[in-house]
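Starting off, we have a lone chain in the form predicted alone, written out as structure tokens.
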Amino acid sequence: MSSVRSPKKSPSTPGPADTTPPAGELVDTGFLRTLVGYNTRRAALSIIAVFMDRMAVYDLKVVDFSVLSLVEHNPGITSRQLCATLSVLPPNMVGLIAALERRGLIERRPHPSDGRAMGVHLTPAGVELTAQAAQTAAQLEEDATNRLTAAERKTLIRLLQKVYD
């Protein structure tokens, strides 16, 4: 049986050249400050944070919004339209939806055209704590974009959807 031994380093022996910037001292994210994905995650987690803060009153987490707001306007949606709108998996998708009517805020109810599909709904409290939320949503919205101008935010929308749609 052969071993293969890895060359012992010298203390004489260049290594990489440490390249760390010394405490205190900015780095240079020149290059990732050009590119979309690296700010729009910024800006995501940015904006995440202060959702997720505001959120805790109410138990939601982002995805639990977006699916009480698509109910909320869309109502009777399908689980598959869920999905299909969220980009969630039907398995995972099946456990919010699970999780939110334990909660009293859904309810499923046969939909009126496709008889092998159920419909999503909001009850009494869905409504109440969906508007809640929403108010609190859009505060939110305003307040970790406040650097920006009303005509700014719409565009930086519009741009923005111009990339995912």
Second form
There are 2 protein chains.
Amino acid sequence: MSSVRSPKKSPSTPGPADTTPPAGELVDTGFLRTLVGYNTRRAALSIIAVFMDRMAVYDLKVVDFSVLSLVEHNPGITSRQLCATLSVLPPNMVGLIAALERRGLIERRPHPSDGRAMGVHLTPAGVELTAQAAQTAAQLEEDATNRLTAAERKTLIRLLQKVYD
Amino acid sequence: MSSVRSPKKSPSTPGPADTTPPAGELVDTGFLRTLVGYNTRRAALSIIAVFMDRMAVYDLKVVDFSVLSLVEHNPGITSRQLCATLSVLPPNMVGLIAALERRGLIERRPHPSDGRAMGVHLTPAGVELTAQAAQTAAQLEEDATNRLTAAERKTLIRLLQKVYD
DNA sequence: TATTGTTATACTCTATAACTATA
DNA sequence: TATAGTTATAGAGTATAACAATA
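Moving on from the form predicted alone, please list the structure of the form predicted in complex with the DNA.
Then the entire complex follows, led off by the chain already shown.
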């Protein structure tokens, strides 16, 4: 893990037929694959690709689905709380919420105790769409990780949470 | 895993003091945390944040480090192979390679058997920097995942590879 | 003075079309 | 014709600064 293999020969003298070009299409990714960061990013991109594909029918991106789910389980949640939970900066949340509101999926009402804030709620249409999307998400997850057993999936989630919690 | 909890009550009748606003700062992320995709993305962002911070001294981004590592272990690798391996589109690889070449870390030589392609190689300076960066990466990985035991880290990598391989 | 939500704006990342040189 | 590398450009994602209204 700590040792870095030294290159077979110094490329300081660029001879004509010096190093073997990668035969065919095989690329050695051995070192990168020892890194948790590399593997985590690759897996995330893999799952997100499936997610985006399946959620296209609802016209929902990953962050849209996250917002709807959080609003569903936290009715009256503020924009600021959504930003903090999803690591989205406030200026970038504005257009996001505005678009969902324009689509009639959420609505904002004055916060009962803080005059500056607006509480976000799902509309009936938003409840409907979120329920459908959540079901699609659950199914998609099974498909995107179908090489894992249920026990492995549970273990994977537990270890990932140990990383970022 | 497969069942989606139904919302506690339909918010179709927006009464005045209907739903409890999220008390204090607590947000219920329970549902999102059941999703492999959500947890994987969160963990990836967490590790990448540490990565970017520690690699700033080398002025290397994640993709820069990946390119240097692949070139180190695959001398003469082509731009196209780098693109395929790292999921970077060819037009976006151009500036990336050009910048590393301008910094004197890599050099491109005509491919011995394909007149269209250019083989990428590390320069001595590139070998030096890549070795240092790889050591920093290994250390950083330990720190970013220090809540995992060595065995857990190994298991995590194995499960992640089962997802995207 | 600090915070919520907002506008404007800039920077980065990613994606598409089209061209050239070679296979 | 197909592929490697490239240019130009568009779009999405992410970033900072500054402001009004409220705490």
